[in-house]
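Quick heads-up: it's one chain on its own, the form predicted alone, in structure tokens.
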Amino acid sequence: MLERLNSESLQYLPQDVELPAYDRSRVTPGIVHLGIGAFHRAHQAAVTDLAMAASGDLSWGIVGVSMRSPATRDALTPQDGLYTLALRDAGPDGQAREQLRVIGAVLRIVVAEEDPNAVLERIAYPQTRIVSLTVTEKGYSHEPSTGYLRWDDPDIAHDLEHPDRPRSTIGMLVYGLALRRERSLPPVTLLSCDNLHANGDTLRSLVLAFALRVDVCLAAWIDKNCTFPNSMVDRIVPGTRDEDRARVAKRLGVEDAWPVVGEPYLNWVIEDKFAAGRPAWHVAGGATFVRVAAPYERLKLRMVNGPHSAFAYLGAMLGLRTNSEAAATPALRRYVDDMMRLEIAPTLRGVSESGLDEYRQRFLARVANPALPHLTRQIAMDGSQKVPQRLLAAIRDRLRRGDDFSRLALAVAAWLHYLRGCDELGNAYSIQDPLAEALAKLLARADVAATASAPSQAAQRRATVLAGFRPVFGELGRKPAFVEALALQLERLRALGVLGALEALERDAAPQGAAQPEPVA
């Protein structure tokens, strides 16, 4: 049985493994991070590790918060918070290559579900200056189509009644900030690192909405003192597999209970609005500070996250296990390439054509990385929270200008088709989505409506019911052009399958009359 990775075993690791380049005994906590999953540990924590090494400022150690599961805490506590980051890609010969680096920025992990008061106390810790988040889109308890806080969310309702033991992300933040205010402590920066439109602005509006229900004076204090920078994060980080653990342990010569795996590419753009200082994240080349992050966020959501989801939904329906397999399927790759080039890129005004072309080609190369198997079903999770900003926002832009959006419509139809829970090979799977129950009822209603309609009207009726789901589609679901495009692509997926639908889309690409712009309200 191998010895465990920890502070004592660091000295015995092979020389080709990078180690924390600072004295960890001198590191003090300055960041509380909610949602200490694989992405945070491969992205922000890794950049913080480099920043402390480069700057010598060791006051930015991370106290991680696992919102529900104790698994990460139980894996990393015996390792003194240490873990391995394995960066994988393919070399010129096509063979997988891997660089290992031990990350030392995480000092401690607490589990919110076990001890919510410990989280509040950490937010109210005098040395805490940044509270950051990667809780995924569903962790914000908001309605995707509007961005408003869902007061009917069970955790939000619970937290309004039980301020001493909050369960939601928003509740924990507000009650933690209330403690800071009561104790006359300085304000903090709340930094969202999730794939949300205007993630900092969205977080601010949700926090202030909840705080207003708790204490008007608290809301005023937060509004005046705390900052909420918008940010954009980018790195492909699949879930860790048992074979990853075995491979890393063999290289290290010690056991790492939970290494994380990612691609070498990393991007992080942050608005430079910090209430109490920040790590030197830019010194090591990991982050770029800007005045306004919106253009970078829009570029990434539309040219990375949207295509990533399209690969995942269509690939999963074909029975493909990973997105790299989907990207290696010629018809799928052509489709996504065309969608990015012809429908998404034109919505990104202000970015040069050459810059967009480079961005598109780099994304396609990244997703095709055979050394980094990213499960299609993992990417397909929580579609109700992802589709509005990844796909629908671009459709709205195209619709306003009267431009074709058939490829984007197919991607949305693919999500709805995926929700049926069975791929084209007959393999069943569960739907993991915070709105899974409501979506299942929606699909059933759409099927009933289609069955009750004349055959020539069935597809349109089904699409009308599905597009009417306001939490996802909002007002877009009432646009006849959108419903018609969705109906066509849904029917093709049902009748022809994924490859047949892609072939039909290619046939449609022949020159035809331009769509008429939608009237301005």
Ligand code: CS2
Second form
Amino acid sequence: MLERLNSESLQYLPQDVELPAYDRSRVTPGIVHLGIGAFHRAHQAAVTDLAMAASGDLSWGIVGVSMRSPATRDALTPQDGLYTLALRDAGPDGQAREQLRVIGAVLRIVVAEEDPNAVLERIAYPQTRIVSLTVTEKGYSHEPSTGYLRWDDPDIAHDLEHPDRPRSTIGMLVYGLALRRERSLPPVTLLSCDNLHANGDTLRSLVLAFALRVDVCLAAWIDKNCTFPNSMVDRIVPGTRDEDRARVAKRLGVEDAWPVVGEPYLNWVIEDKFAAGRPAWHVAGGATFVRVAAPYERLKLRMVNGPHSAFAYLGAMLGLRTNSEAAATPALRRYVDDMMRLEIAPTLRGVSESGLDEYRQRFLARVANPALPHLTRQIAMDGSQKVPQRLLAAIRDRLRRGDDFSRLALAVAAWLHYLRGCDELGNAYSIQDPLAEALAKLLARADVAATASAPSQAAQRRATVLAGFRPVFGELGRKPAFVEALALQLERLRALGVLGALEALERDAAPQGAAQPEPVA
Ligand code: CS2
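Switching conditions: you have the form predicted alone, so give me the form predicted together with this ligand.
Below, the chain from earlier opens the complete complex, with every other chain and molecule after it.
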């Protein structure tokens, strides 16, 4: 049996594996990170590791928090927090290549569900200066269409009653900050690194709303002592598979129970408003500090995440396992390319046309990365939390200006179609979404409404009911032009399947008469 990766075995790793370039025994904790999944470990933790090495400031070690599962803690504790980051792409010869780096920034991991008090104490630790988050969209207990806190969320209701053992992210933050206030500790930065619209502002308003219910003075203290920078994060990081573990162990010569796998590309844009300092993330490369992150965030959500979801839903319906397979399907790739170029890019004012072109082409190459299989069904998860900022925001802009948005409408229709739980090959799958139950009822209601209508009205009735789902569509769902576009694309997916719907879109876009047969002389 192989020895384990840890502080001892580090010295025996092969030469071509990069190691933490600083003295780990001198690192002290300065960051608490909620949601220590693969994405954080491949992104912010990797940049923090480089920043500590480049600046020599070792006061930014990370204490990771797993919200529910002990799996990451159990894997990394015997490894002294060390793990491998494997960056993969294809070389010029088309063969997969992989660069390995051991990351040393994570000092320890606590599991919130097992010991919520340990998390509160960590937030209220005097040296904690940043509390960062990657808890995914659903971790914010907010309504996606409005950004408001969902008071009916069972965890939020629980946390109002049980300040000593919160379950929700928001409850945990507020009670941790309450402890800081009680102890008169210095200010702290709360840094959201999730793919939400205005993630910092959204987090701030959720934290303040909850704090106001707890204690008005606490809310005022948070407002005065905490900052909430907005940020944009980007790196494709699929879930780690057993074969990744096996391959990494073979190269290291020791076992790493949980390496993370990602693409070489990384981007991180952060508003420079930190309450108590920050690591030199910019020195390490990869991170940029700006005054306002909104334009970068809009660019990323619309030109990366929106198309990513479109590939995933349509690809999954075709029975394709990975997004790179979806991107290798010519009609699908053409469609996503057109959607980005003709419908999304024009909503992004302030970025040059050539800049948008380059960004689009790079994204398409990133998705196609054959060395990094990313499951369509993984990206398809939690659609109710993703679709608003990824697709609907651009549709709203197009609608306001009277511009065509039929390709974006197809992507939204693809999500609703995917929710039926069965692909075109007849494979059934379960729907992973915090609103899965409500969505299943919605689909059933839409079916009843369509069946009860005259055949000529059925598609419109179905789309009207679906678009009326306020947590996702908000007031957009009442706009006739939106309902009509959705009805058309949904009907095509139902009647013609994915490839048929894509073909029909191409026909719509063809110049008048181009599809007509030549008149016979
Ligand atoms: C993906 C993102 O799973 C998903 O929803 O669209 O995780 C995507 O890979 C990252 O945001 C890329 O930065």
